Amino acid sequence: MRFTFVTLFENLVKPYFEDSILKRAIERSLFEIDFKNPRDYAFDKHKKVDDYKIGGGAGLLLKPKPLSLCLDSIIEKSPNAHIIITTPVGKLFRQNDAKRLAKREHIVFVSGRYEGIDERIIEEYADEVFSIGDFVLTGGELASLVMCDAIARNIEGVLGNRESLSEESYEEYLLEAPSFTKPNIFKKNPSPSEFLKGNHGKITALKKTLALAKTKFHRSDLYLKSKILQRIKEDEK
(Lines of atoms letter the chains of each structure in order from A and count residues from 1; the text may use other names and numbers.)
(Lines give C-alpha, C1' and ligand atoms only; values in the text may rest on other atoms or scores of the structure.)
Protein backbone atom coordinates (compact mmCIF):
# COMPACT_ATOMS: atom_id res chain seq x y z
CA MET A 1 0.00 0.00 0.00
CA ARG A 2 1.26 3.45 -0.89
CA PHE A 3 0.02 6.91 0.07
CA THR A 4 1.05 9.90 -2.01
CA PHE A 5 0.47 13.41 -0.70
CA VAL A 6 0.15 16.14 -3.32
CA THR A 7 0.89 19.27 -1.31
CA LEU A 8 2.81 22.52 -1.37
CA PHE A 9 3.89 21.91 2.22
CA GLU A 10 5.45 18.49 2.70
CA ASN A 11 6.78 19.46 6.13
CA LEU A 12 3.23 19.81 7.46
CA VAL A 13 2.61 16.13 6.73
CA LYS A 14 5.89 14.23 7.01
CA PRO A 15 6.54 14.58 10.79
CA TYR A 16 3.29 12.77 11.59
CA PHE A 17 4.83 9.53 10.35
CA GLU A 18 8.06 9.85 12.32
CA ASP A 19 6.75 8.41 15.61
CA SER A 20 4.57 5.71 17.10
CA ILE A 21 2.47 3.07 15.33
CA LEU A 22 2.61 4.49 11.81
CA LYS A 23 6.38 4.86 11.92
CA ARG A 24 6.75 1.21 12.89
CA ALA A 25 4.34 0.17 10.13
CA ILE A 26 6.45 2.01 7.54
CA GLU A 27 9.63 0.42 8.90
CA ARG A 28 7.96 -2.99 8.49
CA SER A 29 6.98 -2.07 4.89
CA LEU A 30 3.25 -2.40 5.60
CA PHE A 31 2.76 0.83 3.69
CA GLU A 32 4.87 3.66 2.30
CA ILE A 33 4.41 7.39 1.81
CA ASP A 34 5.75 9.84 -0.72
CA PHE A 35 5.17 13.44 -1.73
CA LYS A 36 4.58 15.45 -4.89
CA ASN A 37 4.76 19.24 -4.96
CA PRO A 38 2.72 20.98 -7.70
CA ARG A 39 5.30 23.78 -7.66
CA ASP A 40 7.74 21.37 -9.30
CA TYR A 41 5.41 21.37 -12.31
CA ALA A 42 5.08 25.14 -12.63
CA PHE A 43 7.41 26.21 -15.43
CA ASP A 44 7.11 29.97 -15.35
CA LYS A 45 9.95 32.05 -13.93
CA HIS A 46 8.40 32.42 -10.47
CA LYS A 47 7.04 28.84 -10.14
CA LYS A 48 3.58 30.31 -9.62
CA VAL A 49 0.87 27.82 -8.65
CA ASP A 50 -2.01 30.14 -7.72
CA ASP A 51 -4.04 32.88 -9.37
CA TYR A 52 -7.08 35.09 -8.87
CA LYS A 53 -10.56 33.70 -9.48
CA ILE A 54 -12.23 34.28 -12.81
CA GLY A 55 -15.36 36.33 -12.17
CA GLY A 56 -13.98 37.89 -9.00
CA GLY A 57 -14.12 36.85 -5.37
CA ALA A 58 -11.73 36.90 -2.46
CA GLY A 59 -8.63 34.76 -2.34
CA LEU A 60 -6.55 32.74 -4.76
CA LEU A 61 -7.05 29.32 -6.35
CA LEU A 62 -4.52 26.65 -7.19
CA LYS A 63 -4.04 26.81 -10.95
CA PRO A 64 -5.04 23.77 -13.01
CA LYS A 65 -1.92 23.33 -15.16
CA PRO A 66 0.70 22.52 -12.48
CA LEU A 67 -1.73 20.21 -10.67
CA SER A 68 -2.68 18.51 -13.92
CA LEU A 69 0.95 17.84 -14.84
CA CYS A 70 1.66 16.62 -11.31
CA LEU A 71 -1.25 14.17 -11.29
CA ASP A 72 -0.50 12.98 -14.82
CA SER A 73 3.03 12.10 -13.71
CA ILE A 74 1.60 9.99 -10.86
CA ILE A 75 -0.97 8.23 -13.04
CA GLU A 76 1.62 7.47 -15.71
CA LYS A 77 3.65 5.43 -13.21
CA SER A 78 0.68 4.16 -11.19
CA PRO A 79 -2.42 3.69 -13.40
CA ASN A 80 -4.42 2.24 -10.50
CA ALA A 81 -3.82 5.24 -8.24
CA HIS A 82 -7.03 6.24 -6.45
CA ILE A 83 -7.16 10.04 -6.28
CA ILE A 84 -8.89 11.70 -3.34
CA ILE A 85 -9.35 15.47 -3.22
CA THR A 86 -10.10 17.12 0.11
CA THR A 87 -12.68 19.90 0.15
CA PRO A 88 -15.34 21.17 2.60
CA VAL A 89 -18.02 20.48 -0.02
CA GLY A 90 -17.15 16.76 -0.31
CA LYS A 91 -19.09 13.92 1.23
CA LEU A 92 -18.31 13.20 4.86
CA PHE A 93 -15.52 10.68 5.41
CA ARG A 94 -16.69 7.71 7.49
CA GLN A 95 -15.18 4.64 9.16
CA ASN A 96 -16.61 2.42 6.42
CA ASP A 97 -14.68 4.49 3.88
CA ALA A 98 -11.48 3.93 5.84
CA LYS A 99 -12.01 0.16 5.87
CA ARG A 100 -12.89 0.08 2.17
CA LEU A 101 -9.96 2.23 1.07
CA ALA A 102 -7.49 0.15 3.10
CA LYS A 103 -7.81 -2.47 0.34
CA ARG A 104 -6.47 -0.10 -2.34
CA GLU A 105 -2.89 -0.41 -3.58
CA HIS A 106 -2.21 3.32 -4.03
CA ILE A 107 -4.09 6.35 -2.68
CA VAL A 108 -3.27 9.92 -3.69
CA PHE A 109 -4.40 12.77 -1.43
CA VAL A 110 -4.60 16.16 -3.14
CA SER A 111 -4.51 18.98 -0.59
CA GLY A 112 -5.97 22.31 -1.58
CA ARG A 113 -4.64 25.64 -0.35
CA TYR A 114 -5.80 29.26 -0.36
CA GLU A 115 -9.42 29.23 -1.65
CA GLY A 116 -9.13 25.70 -3.00
CA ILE A 117 -8.58 24.06 -6.37
CA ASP A 118 -9.79 24.91 -9.85
CA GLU A 119 -13.01 22.90 -10.26
CA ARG A 120 -11.85 21.41 -13.55
CA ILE A 121 -9.12 19.49 -11.75
CA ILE A 122 -11.70 17.97 -9.41
CA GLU A 123 -13.96 16.97 -12.30
CA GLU A 124 -11.09 15.54 -14.36
CA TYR A 125 -9.06 13.66 -11.75
CA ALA A 126 -10.96 12.99 -8.52
CA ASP A 127 -12.06 9.42 -7.91
CA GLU A 128 -13.58 10.58 -4.62
CA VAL A 129 -14.06 13.92 -2.92
CA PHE A 130 -14.13 13.97 0.89
CA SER A 131 -14.68 16.35 3.78
CA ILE A 132 -13.86 15.51 7.41
CA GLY A 133 -16.49 17.83 8.87
CA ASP A 134 -18.64 20.91 8.48
CA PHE A 135 -15.85 23.43 8.95
CA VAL A 136 -13.15 25.08 6.85
CA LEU A 137 -9.41 24.52 7.30
CA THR A 138 -6.48 26.60 6.10
CA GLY A 139 -5.42 23.77 3.83
CA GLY A 140 -6.21 20.17 2.96
CA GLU A 141 -3.16 18.65 4.63
CA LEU A 142 -4.87 18.07 7.98
CA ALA A 143 -7.85 16.41 6.30
CA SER A 144 -5.50 14.23 4.25
CA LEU A 145 -3.63 13.19 7.41
CA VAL A 146 -6.85 12.34 9.23
CA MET A 147 -8.02 10.12 6.40
CA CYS A 148 -4.61 8.51 5.93
CA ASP A 149 -4.40 7.64 9.63
CA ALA A 150 -7.89 6.13 9.61
CA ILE A 151 -7.15 4.09 6.48
CA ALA A 152 -3.66 2.96 7.48
CA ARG A 153 -4.72 1.49 10.82
CA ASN A 154 -7.10 -0.81 8.89
CA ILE A 155 -4.23 -2.28 6.87
CA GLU A 156 -3.44 -5.82 7.97
CA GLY A 157 -0.65 -5.82 10.54
CA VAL A 158 -0.51 -2.10 11.31
CA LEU A 159 -2.19 -2.53 14.70
CA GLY A 160 -0.52 -4.98 17.03
CA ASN A 161 -3.84 -6.46 18.14
CA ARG A 162 -6.30 -7.07 15.29
CA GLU A 163 -9.15 -7.36 17.82
CA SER A 164 -8.73 -3.64 18.56
CA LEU A 165 -10.48 -2.86 15.27
CA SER A 166 -13.57 -4.90 16.12
CA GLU A 167 -14.05 -3.04 19.41
CA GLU A 168 -13.62 0.48 18.07
CA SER A 169 -16.24 3.18 17.67
CA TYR A 170 -18.60 3.02 14.68
CA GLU A 171 -18.58 -0.76 14.38
CA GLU A 172 -22.27 -1.55 13.86
CA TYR A 173 -22.97 2.19 14.36
CA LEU A 174 -22.00 2.06 18.04
CA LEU A 175 -19.50 4.22 19.90
CA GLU A 176 -16.88 2.27 21.79
CA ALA A 177 -17.81 1.32 25.35
CA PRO A 178 -16.07 3.21 28.18
CA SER A 179 -12.65 1.81 29.10
CA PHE A 180 -10.87 1.67 32.45
CA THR A 181 -7.39 0.85 33.79
CA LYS A 182 -5.76 0.65 37.24
CA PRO A 183 -6.34 1.70 39.93
CA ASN A 184 -9.74 0.07 40.30
CA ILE A 185 -10.88 3.03 42.39
CA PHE A 186 -9.84 6.55 41.40
CA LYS A 187 -10.96 9.57 43.45
CA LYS A 188 -13.61 7.36 45.12
CA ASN A 189 -14.99 6.47 41.66
CA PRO A 190 -14.79 2.69 41.01
CA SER A 191 -14.54 0.94 37.66
CA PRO A 192 -17.43 -1.48 36.89
CA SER A 193 -17.11 -4.43 39.28
CA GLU A 194 -18.12 -6.89 36.54
CA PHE A 195 -14.89 -6.10 34.70
CA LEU A 196 -12.90 -7.51 37.64
CA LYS A 197 -14.62 -10.92 37.88
CA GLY A 198 -13.16 -12.55 34.77
CA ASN A 199 -16.46 -13.71 33.27
CA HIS A 200 -15.83 -12.76 29.65
CA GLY A 201 -19.39 -13.44 28.54
CA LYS A 202 -20.79 -11.04 31.12
CA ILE A 203 -18.06 -8.48 30.39
CA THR A 204 -18.91 -8.55 26.68
CA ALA A 205 -22.61 -8.12 27.42
CA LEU A 206 -21.93 -5.22 29.77
CA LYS A 207 -19.69 -3.53 27.19
CA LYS A 208 -22.49 -3.80 24.64
CA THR A 209 -24.95 -2.23 27.09
CA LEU A 210 -22.53 0.59 27.92
CA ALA A 211 -21.80 1.18 24.23
CA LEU A 212 -25.53 1.48 23.52
CA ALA A 213 -25.97 3.94 26.40
CA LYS A 214 -22.98 6.02 25.31
CA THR A 215 -24.15 6.11 21.70
CA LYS A 216 -27.69 7.06 22.71
CA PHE A 217 -26.37 9.93 24.84
CA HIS A 218 -23.73 11.31 22.44
CA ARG A 219 -24.98 10.31 18.98
CA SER A 220 -28.70 9.65 18.78
CA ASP A 221 -28.43 9.42 14.98
CA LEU A 222 -26.06 6.46 15.23
CA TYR A 223 -28.13 4.90 18.00
CA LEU A 224 -31.18 4.74 15.73
CA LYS A 225 -29.10 3.16 12.96
CA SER A 226 -27.74 0.56 15.38
CA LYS A 227 -31.26 -0.37 16.50
CA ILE A 228 -32.38 -0.75 12.87
CA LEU A 229 -29.36 -2.96 12.15
CA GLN A 230 -30.13 -5.08 15.21
CA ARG A 231 -33.74 -5.60 14.02
CA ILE A 232 -32.51 -6.62 10.56
CA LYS A 233 -30.15 -9.19 12.08
CA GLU A 234 -32.93 -10.57 14.27
CA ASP A 235 -35.27 -10.88 11.27
CA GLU A 236 -32.60 -12.77 9.34
CA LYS A 237 -32.27 -15.45 12.05
Given for the second form:
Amino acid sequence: MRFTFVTLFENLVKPYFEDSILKRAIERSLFEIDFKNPRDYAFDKHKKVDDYKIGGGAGLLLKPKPLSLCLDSIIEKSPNAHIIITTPVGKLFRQNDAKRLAKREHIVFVSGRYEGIDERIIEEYADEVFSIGDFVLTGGELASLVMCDAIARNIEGVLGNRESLSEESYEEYLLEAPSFTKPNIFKKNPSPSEFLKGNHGKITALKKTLALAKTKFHRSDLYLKSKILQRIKEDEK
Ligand code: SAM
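Could I have the structure of this protein in the form predicted in complex with S-adenosylmethionine (SAM), to go alongside the form predicted on its own above?
First the chain shown before, then all remaining chains and molecules of the complex.
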Protein backbone atom coordinates (compact mmCIF):
# COMPACT_ATOMS: atom_id res chain seq x y z
CA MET A 1 0.00 0.00 0.00
CA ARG A 2 1.27 3.45 -0.89
CA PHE A 3 0.04 6.91 0.08
CA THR A 4 1.13 9.83 -2.07
CA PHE A 5 0.65 13.35 -0.74
CA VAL A 6 0.29 16.03 -3.40
CA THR A 7 1.12 19.18 -1.48
CA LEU A 8 3.03 22.44 -1.68
CA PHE A 9 4.07 21.87 1.95
CA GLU A 10 5.62 18.43 2.39
CA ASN A 11 7.11 19.52 5.73
CA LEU A 12 3.64 19.91 7.22
CA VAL A 13 2.90 16.24 6.54
CA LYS A 14 6.18 14.31 6.83
CA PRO A 15 6.87 14.66 10.59
CA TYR A 16 3.63 12.89 11.44
CA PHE A 17 5.15 9.64 10.15
CA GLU A 18 8.38 10.04 12.10
CA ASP A 19 7.10 8.66 15.41
CA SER A 20 4.86 6.07 17.01
CA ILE A 21 2.65 3.47 15.33
CA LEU A 22 2.77 4.76 11.76
CA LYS A 23 6.56 5.12 11.85
CA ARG A 24 6.87 1.50 12.93
CA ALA A 25 4.39 0.41 10.25
CA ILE A 26 6.53 2.10 7.57
CA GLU A 27 9.68 0.48 8.99
CA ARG A 28 7.89 -2.89 8.74
CA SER A 29 6.96 -2.09 5.10
CA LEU A 30 3.23 -2.30 5.82
CA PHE A 31 2.79 0.85 3.75
CA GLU A 32 4.90 3.54 2.08
CA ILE A 33 4.50 7.27 1.73
CA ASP A 34 5.82 9.71 -0.85
CA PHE A 35 5.34 13.33 -1.82
CA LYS A 36 4.74 15.28 -5.02
CA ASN A 37 4.93 19.04 -5.16
CA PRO A 38 2.83 20.72 -7.89
CA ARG A 39 5.44 23.51 -7.94
CA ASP A 40 7.87 21.05 -9.54
CA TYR A 41 5.42 20.96 -12.48
CA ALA A 42 5.14 24.74 -12.89
CA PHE A 43 7.45 25.64 -15.74
CA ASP A 44 7.20 29.43 -15.89
CA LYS A 45 10.03 31.64 -14.61
CA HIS A 46 8.51 32.06 -11.13
CA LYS A 47 7.16 28.50 -10.76
CA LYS A 48 3.73 29.98 -10.18
CA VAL A 49 1.06 27.59 -8.88
CA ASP A 50 -1.76 30.00 -8.05
CA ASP A 51 -3.80 32.63 -9.85
CA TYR A 52 -6.79 34.95 -9.49
CA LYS A 53 -10.33 33.62 -9.86
CA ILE A 54 -11.95 34.03 -13.26
CA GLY A 55 -14.99 36.24 -12.78
CA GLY A 56 -13.56 37.83 -9.64
CA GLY A 57 -13.81 36.90 -5.97
CA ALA A 58 -11.50 36.96 -2.99
CA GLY A 59 -8.21 35.10 -2.96
CA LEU A 60 -6.24 32.83 -5.24
CA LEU A 61 -6.79 29.34 -6.55
CA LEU A 62 -4.36 26.54 -7.35
CA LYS A 63 -3.88 26.70 -11.13
CA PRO A 64 -4.96 23.61 -13.09
CA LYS A 65 -1.85 23.08 -15.25
CA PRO A 66 0.84 22.28 -12.63
CA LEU A 67 -1.58 20.10 -10.65
CA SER A 68 -2.68 18.33 -13.80
CA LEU A 69 0.91 17.57 -14.89
CA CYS A 70 1.70 16.42 -11.37
CA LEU A 71 -1.27 14.04 -11.25
CA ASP A 72 -0.56 12.78 -14.79
CA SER A 73 2.95 11.85 -13.71
CA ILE A 74 1.54 9.81 -10.83
CA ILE A 75 -1.10 8.09 -12.96
CA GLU A 76 1.45 7.28 -15.65
CA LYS A 77 3.41 5.13 -13.19
CA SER A 78 0.41 3.96 -11.18
CA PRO A 79 -2.71 3.74 -13.38
CA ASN A 80 -4.83 2.33 -10.53
CA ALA A 81 -3.96 5.13 -8.12
CA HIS A 82 -7.10 6.25 -6.29
CA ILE A 83 -7.19 10.03 -6.24
CA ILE A 84 -8.82 11.75 -3.27
CA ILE A 85 -9.26 15.51 -3.38
CA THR A 86 -9.70 17.30 -0.06
CA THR A 87 -12.29 20.05 0.06
CA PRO A 88 -14.83 21.39 2.56
CA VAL A 89 -17.54 20.79 -0.05
CA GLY A 90 -16.87 17.04 -0.30
CA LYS A 91 -18.85 14.24 1.32
CA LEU A 92 -17.97 13.63 4.94
CA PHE A 93 -15.16 11.12 5.51
CA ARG A 94 -16.32 8.32 7.80
CA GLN A 95 -14.98 5.18 9.47
CA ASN A 96 -16.56 3.01 6.76
CA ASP A 97 -14.51 4.91 4.17
CA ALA A 98 -11.35 4.32 6.21
CA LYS A 99 -12.02 0.57 6.26
CA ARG A 100 -12.95 0.39 2.58
CA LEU A 101 -9.95 2.42 1.41
CA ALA A 102 -7.49 0.34 3.47
CA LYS A 103 -7.86 -2.33 0.75
CA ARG A 104 -6.56 -0.04 -2.03
CA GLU A 105 -3.06 -0.36 -3.50
CA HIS A 106 -2.29 3.30 -3.92
CA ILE A 107 -4.10 6.37 -2.57
CA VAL A 108 -3.24 9.91 -3.63
CA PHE A 109 -4.31 12.80 -1.38
CA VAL A 110 -4.49 16.19 -3.06
CA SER A 111 -4.18 19.15 -0.70
CA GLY A 112 -5.68 22.44 -1.79
CA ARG A 113 -4.37 25.77 -0.50
CA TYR A 114 -5.45 29.41 -0.70
CA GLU A 115 -9.12 29.47 -1.82
CA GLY A 116 -8.90 25.91 -3.14
CA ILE A 117 -8.42 24.14 -6.47
CA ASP A 118 -9.66 24.92 -9.98
CA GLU A 119 -12.90 22.93 -10.32
CA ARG A 120 -11.76 21.29 -13.57
CA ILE A 121 -9.06 19.37 -11.69
CA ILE A 122 -11.74 17.91 -9.44
CA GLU A 123 -13.91 16.98 -12.44
CA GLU A 124 -11.03 15.47 -14.38
CA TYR A 125 -9.09 13.61 -11.71
CA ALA A 126 -11.06 13.00 -8.50
CA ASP A 127 -12.07 9.42 -7.76
CA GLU A 128 -13.49 10.71 -4.50
CA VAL A 129 -13.89 14.14 -2.93
CA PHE A 130 -13.82 14.26 0.87
CA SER A 131 -14.36 16.78 3.63
CA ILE A 132 -13.28 15.95 7.18
CA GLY A 133 -15.93 18.16 8.79
CA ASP A 134 -18.14 21.21 8.52
CA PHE A 135 -15.40 23.79 8.97
CA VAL A 136 -12.77 25.40 6.76
CA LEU A 137 -9.04 24.68 7.19
CA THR A 138 -6.25 26.73 5.64
CA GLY A 139 -5.10 23.78 3.56
CA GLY A 140 -5.73 20.13 2.78
CA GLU A 141 -2.65 18.76 4.54
CA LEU A 142 -4.36 18.15 7.89
CA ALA A 143 -7.38 16.65 6.14
CA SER A 144 -5.10 14.32 4.16
CA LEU A 145 -3.26 13.30 7.32
CA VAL A 146 -6.49 12.67 9.20
CA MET A 147 -7.76 10.38 6.45
CA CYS A 148 -4.39 8.66 5.97
CA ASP A 149 -4.13 7.91 9.69
CA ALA A 150 -7.67 6.52 9.83
CA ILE A 151 -7.07 4.37 6.74
CA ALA A 152 -3.57 3.19 7.72
CA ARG A 153 -4.65 1.78 11.10
CA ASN A 154 -7.05 -0.50 9.20
CA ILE A 155 -4.22 -2.01 7.14
CA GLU A 156 -3.48 -5.57 8.26
CA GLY A 157 -0.68 -5.59 10.83
CA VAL A 158 -0.50 -1.85 11.57
CA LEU A 159 -2.19 -2.21 14.97
CA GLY A 160 -0.72 -4.89 17.22
CA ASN A 161 -4.14 -6.14 18.29
CA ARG A 162 -6.78 -6.62 15.58
CA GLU A 163 -9.50 -6.75 18.22
CA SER A 164 -8.89 -3.05 18.88
CA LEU A 165 -10.48 -2.43 15.48
CA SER A 166 -13.63 -4.50 15.98
CA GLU A 167 -14.41 -3.05 19.41
CA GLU A 168 -14.05 0.57 18.38
CA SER A 169 -16.47 3.45 18.00
CA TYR A 170 -18.65 3.48 14.87
CA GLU A 171 -18.93 -0.31 14.69
CA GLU A 172 -22.64 -0.90 14.04
CA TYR A 173 -23.25 2.84 14.57
CA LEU A 174 -22.30 2.71 18.26
CA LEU A 175 -19.75 4.77 20.14
CA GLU A 176 -17.39 2.78 22.33
CA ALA A 177 -18.45 2.20 25.94
CA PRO A 178 -16.51 4.15 28.60
CA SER A 179 -13.18 2.48 29.42
CA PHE A 180 -11.19 2.44 32.65
CA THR A 181 -7.66 1.52 33.72
CA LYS A 182 -5.92 1.32 37.09
CA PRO A 183 -6.38 2.51 39.80
CA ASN A 184 -9.83 1.04 40.37
CA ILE A 185 -10.77 4.11 42.42
CA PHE A 186 -9.66 7.52 41.16
CA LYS A 187 -10.57 10.71 43.08
CA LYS A 188 -13.18 8.69 45.02
CA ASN A 189 -14.75 7.64 41.70
CA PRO A 190 -14.74 3.84 41.21
CA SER A 191 -14.73 2.00 37.86
CA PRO A 192 -17.92 -0.11 37.37
CA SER A 193 -17.75 -2.97 39.91
CA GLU A 194 -19.00 -5.44 37.28
CA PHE A 195 -15.79 -4.91 35.28
CA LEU A 196 -13.76 -6.27 38.21
CA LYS A 197 -15.67 -9.51 38.71
CA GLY A 198 -14.37 -11.29 35.62
CA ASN A 199 -17.74 -12.51 34.29
CA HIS A 200 -17.19 -11.82 30.58
CA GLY A 201 -20.83 -12.32 29.60
CA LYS A 202 -21.96 -9.72 32.12
CA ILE A 203 -19.12 -7.34 31.20
CA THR A 204 -20.05 -7.54 27.50
CA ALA A 205 -23.72 -6.90 28.29
CA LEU A 206 -22.88 -3.91 30.49
CA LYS A 207 -20.52 -2.49 27.85
CA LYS A 208 -23.32 -2.75 25.26
CA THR A 209 -25.73 -0.90 27.58
CA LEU A 210 -23.14 1.81 28.28
CA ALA A 211 -22.27 2.13 24.58
CA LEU A 212 -25.97 2.63 23.77
CA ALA A 213 -26.34 5.25 26.52
CA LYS A 214 -23.22 7.10 25.40
CA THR A 215 -24.29 7.06 21.75
CA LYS A 216 -27.79 8.29 22.66
CA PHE A 217 -26.29 11.13 24.72
CA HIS A 218 -23.60 12.29 22.26
CA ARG A 219 -24.93 11.23 18.86
CA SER A 220 -28.67 10.76 18.62
CA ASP A 221 -28.30 10.43 14.80
CA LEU A 222 -26.12 7.32 15.21
CA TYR A 223 -28.26 6.00 18.04
CA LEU A 224 -31.29 5.86 15.73
CA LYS A 225 -29.29 4.04 13.06
CA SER A 226 -27.99 1.53 15.63
CA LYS A 227 -31.54 0.85 16.81
CA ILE A 228 -32.70 0.24 13.22
CA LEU A 229 -29.75 -2.10 12.61
CA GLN A 230 -30.54 -3.98 15.81
CA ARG A 231 -34.17 -4.40 14.72
CA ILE A 232 -33.14 -5.68 11.27
CA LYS A 233 -30.82 -8.21 12.91
CA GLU A 234 -33.57 -9.39 15.26
CA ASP A 235 -36.01 -9.75 12.31
CA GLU A 236 -33.46 -11.82 10.43
CA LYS A 237 -33.14 -14.32 13.32
N1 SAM B 1 -12.80 28.48 -0.60
C2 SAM B 1 -13.04 27.15 -0.11
C3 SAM B 1 -14.48 27.05 0.37
O4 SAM B 1 -14.98 28.00 0.92
O5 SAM B 1 -15.09 25.98 0.21
C6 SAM B 1 -12.11 26.85 1.05
C7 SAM B 1 -10.70 26.58 0.64
S8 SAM B 1 -9.66 26.13 1.98
C9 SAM B 1 -9.21 27.66 2.65
C10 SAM B 1 -8.21 25.55 1.22
C11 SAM B 1 -8.04 24.05 1.13
O12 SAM B 1 -8.10 23.49 2.43
C13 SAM B 1 -9.10 23.30 0.34
O14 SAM B 1 -8.83 23.33 -1.04
C15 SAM B 1 -8.98 21.90 0.90
O16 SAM B 1 -7.92 21.20 0.31
C17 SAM B 1 -8.63 22.17 2.35
N18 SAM B 1 -9.77 22.09 3.28
C19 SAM B 1 -10.30 23.11 3.99
N20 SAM B 1 -11.29 22.69 4.78
C21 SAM B 1 -11.41 21.36 4.59
C22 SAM B 1 -12.26 20.36 5.12
N23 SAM B 1 -13.21 20.63 6.01
N24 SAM B 1 -12.09 19.09 4.69
C25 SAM B 1 -11.15 18.80 3.78
N26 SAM B 1 -10.30 19.70 3.23
C27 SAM B 1 -10.43 20.97 3.63
